[in-house]
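Below sits a lone chain in structure tokens, taken as the form predicted alone.
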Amino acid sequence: MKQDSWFRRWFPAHSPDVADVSDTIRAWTTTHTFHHSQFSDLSRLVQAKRQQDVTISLCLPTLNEERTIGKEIVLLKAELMDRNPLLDEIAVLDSGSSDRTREIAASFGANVHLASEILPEEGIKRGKGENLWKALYQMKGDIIIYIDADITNIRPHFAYGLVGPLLEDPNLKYVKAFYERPLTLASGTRVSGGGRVTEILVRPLFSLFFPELTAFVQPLSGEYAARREALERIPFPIGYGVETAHLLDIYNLWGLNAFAQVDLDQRIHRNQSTHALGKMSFGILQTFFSRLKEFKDCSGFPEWAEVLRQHQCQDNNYEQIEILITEDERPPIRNLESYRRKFGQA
């Protein structure tokens, strides 16, 4: 039997009808895509807030952020904290920094945690994806806020554009933020362009295996909030594949109608050269085709390598870089007894 015969068994015989998917999709855009001002009444979703007795927290994840993390912590403080009692608080889970990002978001009233610090005896990991696991343990919130920390352009909708469909909606588990990313190039910004992995990349592998999962515009997105009930039941790959693995994750618990995406309008971050995407982009790999050999009838698939192969010139010099990329994974946190302790589930 072909090495590859596991995607000709599987394939043909699973293949969702066409129709049937863009039908879903329609119709799931239509009630679960949001603008982020519709959600702009603070003091209404202060009064969900209240009336379902829930607590919501914002998490920072941080690794040399020193020149963004105080706007950040500053404006959403002001806005959804001091103004509007919308959050209860703002964490920042640092990976390590070697700069002073740690010190700014004390100084601007975070609380700040250093993720080798939580949980210690469960080991010390290095990663975005480890440090919003982590999260789940040191923070209290019913709601958890992701924001990355790297934002130039962060405003208060940013949180609260997220959180508002959670509270209008019980039956929502998950938010995905979308919006416009700029390039910035050394002529200026361009309008259009970013979501470089998510085009290349993970959209045709939606495409191919779960192609209702192309409703979400950027399903990379490092922004989303979404209810503890959901996040502690599923696996944290601690690095690249953090993202991917939530909706697939969720996807598989509970379908599309557990999501819902906010436009946000405009997002300007810092951007990472082709070469750093490729190494995204392999740990994403790894992260899809483990939920694949999971979630599909896929036996006989084939194992996959851990090192990404790339290439580099220098004086005229063609050189090979080998690097090791393992999508390591931590598990669902609820698994550990120190965890439900915490939280009265013990």
The other form holds:
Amino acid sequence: MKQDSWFRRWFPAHSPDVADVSDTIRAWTTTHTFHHSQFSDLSRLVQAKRQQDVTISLCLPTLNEERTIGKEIVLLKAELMDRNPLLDEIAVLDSGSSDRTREIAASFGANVHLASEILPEEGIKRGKGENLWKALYQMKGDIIIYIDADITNIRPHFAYGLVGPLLEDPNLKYVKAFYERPLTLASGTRVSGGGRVTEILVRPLFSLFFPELTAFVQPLSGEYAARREALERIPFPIGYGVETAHLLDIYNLWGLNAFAQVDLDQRIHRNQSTHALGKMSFGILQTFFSRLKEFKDCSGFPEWAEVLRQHQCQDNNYEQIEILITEDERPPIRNLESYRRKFGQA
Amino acid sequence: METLAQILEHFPAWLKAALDARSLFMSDLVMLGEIPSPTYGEAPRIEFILNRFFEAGLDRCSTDTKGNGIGFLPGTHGRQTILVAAHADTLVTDCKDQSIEIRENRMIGPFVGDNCIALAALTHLPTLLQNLQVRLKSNVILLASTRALGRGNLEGIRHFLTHGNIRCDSGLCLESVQLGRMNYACMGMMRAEIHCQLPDPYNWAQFGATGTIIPVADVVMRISRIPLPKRPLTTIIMGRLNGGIAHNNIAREVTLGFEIRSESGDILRELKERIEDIAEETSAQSGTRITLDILSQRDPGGLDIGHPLVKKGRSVLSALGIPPLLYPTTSQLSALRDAGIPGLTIGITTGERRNDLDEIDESVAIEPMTTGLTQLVGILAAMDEGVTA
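Show the form predicted together with the partner chain, please, because up to now only the form predicted alone has appeared in this conversation.
Once more the chain from above appears, this time first in line as the rest of the complex follows.
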């Protein structure tokens, strides 16, 4: 059977060597997991930045974030540009907010761009990943920090904690945030982890197919920093799958040791409904399976549908909602001639 | 420094410089404002403030035995010393969410108006003076004082003034709001609680047993019938009433919190005696135990409106187009007055308490902050020449 070819390849009779994977994860966690406080000496980071001769851009992707965007810009600009010259630019990449997000961001000193006005010849797509991809063209930094704009307890360590490992280890390409630490309780150690989608979907998938990536405490966290040289070589899903794709693509190119993760303590943000998480999961699955097909040579992998079906009921009426979710992707940005021209690449 | 007229000429440039550095000021405001700091629990916030003092290069950054945060900015001559003080504590101890929002024109959150902006002005002042290239002849002591509110009763600043090893020649007390206030005199004030408790044993089975609420209501009624003079101005504020657990249970204990304010110390003492009598009499009549607990007490006094320091302050406000709000205060100024130090209390911006959300959620305007900071530097520069002429 056609199905057997890919199915047997990825569900082999013999498991991969569990001990090897565990050793790898244990070693990586020891050497590549940090706490933001390890980078709180900002003068040291500024010096490291000069030594690496790099510029750093902070990108805040937005869609209707007027309640939180002002505080993020004020704190990060004051502490990491005005007081300590760590960041070279702060820009808001907006998806077309209908509230006053853009006006507020501009009034507090951020560069504000409408994603639809960047690379117009490439067309307009809607999604956070689209903004992140276009930020690569719009912003000039050698290192890009992405921070979600809905954080109510923003602190400077959200940015310097992410960029710190990249400045202190030139071999790292990508640093991911996580927020909770395992708490030692009287009864033992409480399992620390990500949100619902991470624990129910992504971690089981990684455990099955890419077990080393389970080393990330929160693979879907929206805050990360990466070198341009890495980001420009990978495609960007425009929607829910962008974080998953980053991990899989960079892992495929450079392996686990290209990554680090940083504990940023607490992050307070909006909670999402289960239906919204269902949509997110659907998009992530598309991204994941497309990588699985490509990286593991699953030529016989079946096609999948792009309609998510959810239910709602009112009184005694049961209704199925059909939501079309196409996890469209942008190509590696260095494939664009306009990008190569702008950044002086042959 | 320069004459007052020369100082006023700098204001357009100072306003622009204050606006340019606004992010630093607001960042300090958010970060220190989100650190819980109830009276007697100010240490984490004071630590943040001291770090800022260190970063700004102040001398002798330290805390004293009351936990006050102190920074010293030496003057070029150092013959005089000006104290700039803001209280670091907040009234409420169990605020669950102390996050501050920055909107387009306003900042919203618990205690932003009491007293986060004033504290941010304190931490921002050394940077601002440096940016404005203002070098004062006088030493400046920056004091983030502890234990000011409630039972604290200005314990922090009083301790500093009586135990500090530098004599302050003049003082400026900072409050977040309202911009334009120019408090040169102190109201007499007595803040107290009346506790009403059921005695042991209490006959719970007796039909018609009223518990503690009715006696306290009686006390409230009798206090409200006391005639209060308009000259000297005297008021009684009934601020809090706590007690009981459910509709159908007799309340075992009720606490009434109130404050008397008067321009006359004699009237203050007379009112205290009358309220003691009311409490005692009601206690006897109701068979409950009623006690009067004085939390804090301050005598009236202060500068005359014609004092040179008040005149200088008013000139600065006038040059900035701010109508002065001249009224007596119950703030930290009374500690300066008690120590014989001429001083003023000023506000940094405009704001209000947001009753639609929560009694501790406050909203302050962003735009006037630069004017408020310029006012602060202007008054300091004016005080630099001395406050007696």
